[in-house]
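Only one chain is given next, in structure tokens, and it is the form predicted alone.
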Amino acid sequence: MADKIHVTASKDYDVIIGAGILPETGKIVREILPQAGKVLIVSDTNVAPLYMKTVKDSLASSGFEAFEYVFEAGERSKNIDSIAGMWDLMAKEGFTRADAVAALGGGVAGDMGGFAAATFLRGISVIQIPTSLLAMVDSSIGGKTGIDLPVAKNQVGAFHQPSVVIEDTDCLKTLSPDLFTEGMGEVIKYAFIMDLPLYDLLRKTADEGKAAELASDTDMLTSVIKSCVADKAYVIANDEFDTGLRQILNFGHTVGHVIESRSDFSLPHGVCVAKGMGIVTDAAVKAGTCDPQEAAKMKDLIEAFGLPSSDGITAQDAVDGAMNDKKKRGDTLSLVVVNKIGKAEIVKVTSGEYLEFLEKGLN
């Protein structure tokens, strides 16, 4: 039986979580979008061979005319050319405002499918169908969509809430160990910023030597996903447009995005976030705001799940990259720190203050 977590936003919707629900996609979408006739399924070259037929057949059985747009897997495809290809296909096939995009895959598919939907005909519906752990716990929820520019990640985009999020946990069985580990970067983030019970669960799992077994423990994994989704739903309900509380979700991201961009996106997002969390935590210890023992527990948990907690980036490079970050407001940046597990803090800093802070963590 599937679980539903309701998201309250400018457009309310449900996140449906369960095993084996992908074949129900058509039925779910038809109930939510009774007037829709056409659906563009956006996916990548890794995911499409696994799940495209299931989703397409399910949509067809519910009376939809389904079309495919499949892009080369990877962050490098997250650009305006890919979006233009989606626009062109929808225009040629006569999509109207009653129709929809279904984003099938990880974070890149979700971001691009959502952005194409947000901008085509000034906005049509999007259905998020995440197939990676990272997308299930984070990127598919909350309505952030967009593409990258050469200078920085996610520089162009729009807030566009989905009509529904369909999370089939069976899809995680086909994830490579590396992709599963990457997703744990975002899971651990929730534990640190706002979810002490989740931290305790992850800590217990690691202490029992079962961190590597989490991917195959369906019940435990479903519980972890539901916790993260509920956490994000709470944040979205209180700050949909990222002006206050929602910024805590960026813990580790400001540094992490720079590391990711500087690697030409060869390093996975979740890995870079883990590095960013470790760097900021080290800096908070040096700044005297975070107890060294608390920091040690955080970094130990990151590493227990196979993620790195440091990087060779210089403080100056991190700051230079952050000055192009979309979280920058004028001359100030929102620095997210966790001085006590389960509670994040947002500190407004200038570029000079940010440089001074990071130099402590990277030296």
Ligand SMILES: NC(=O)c1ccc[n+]([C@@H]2O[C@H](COP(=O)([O-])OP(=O)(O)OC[C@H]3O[C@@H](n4cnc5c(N)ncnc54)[C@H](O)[C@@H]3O)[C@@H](O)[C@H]2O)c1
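Moving on from the form predicted alone, please list the structure of the form predicted together with this ligand.
Partners and other molecules have been left off, which leaves just the chain.
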């Protein structure tokens, strides 16, 4: 049976999580958007062959006219040309403000489908149907949408909350093991920043030697995903527009983004976040705020799920990269530290203080 997690934001919505719920898409959307006639399903060349037909048939059987926009899979498609293609298609087919976009796929489909919906006719509804682990636990919830510019990622976008998020955990069966592991970087992040019970569950799974089986254990996986969704929903409810609490979701990301961009994006995001979490935690130990045993437990969990917890980057490079990042405010940045598992702290630091802090962790 499906579970519902409610998200309270400028627009409230449910995240519906269950195994095999994709064929229910039409019914779910009909209930939420009784007036809608047309739906543009945005998906990529990997996901569309697997799930487009199910979603399209389901929408059709609930009386929707469904259209497809399928882009070449990968981050490189996350650009204005793809969005323009979606705008053109919707305009040509006579979409009105009552109609909707359904984003079917990973974070790239979600960010783009959301952005096309946020901008077409100054905003139409979007349904998020995430199919990657990262998208299920993170990107599909919270309303951040957008595209990349050639100079940097996620430079253009809008806040646009979905009308509903439909998460069929069976979709994860076709995700590659590498992409699953990458998504675990974000899952572990929630455990560290705000969810001790999730940490305990992951710890137990790892201790029982079942970390590698998590991907195929539907019940366990569903409960892990539900925890993460509830965590993200809590953060969104308290800071939808990313001015305070939401910054805790950036744990490991400030260093991680720099590692990611220095690798020319050949290293996956979740892997870089895992490295970032390990580096910041090492530094917190040297700074005397984090107990070495607590840090060892964190790094051990990261590694138990097949992720790295360190990197050869120098402190200077990590700081230089971070100060070019959009998240800086003046000369200061918000450093997210976890000194005790289950609780993140945000510390405002100058670039000099950040350098001093990281030099401890990276030497």
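Positions refer to the first chain, counted from 1. Rigid core (definition): largest C-alpha set, two forms, superposition within 1.5 Å. These numbers come from a predicted model, not from an experiment.
Relative to the superposed core, residue 44 shifts its CA atom by less than 2 Å between the two forms. The rigid-core alignment places the CA of residue 13 less than 2 Å apart between the two forms. Relative to the superposed core, residue 264 undergoes a C-alpha shift of no less than 2 Å between the two forms. The Cα position of residue 352 changes by 3.1 Å between the two forms once both are aligned on the rigid core.
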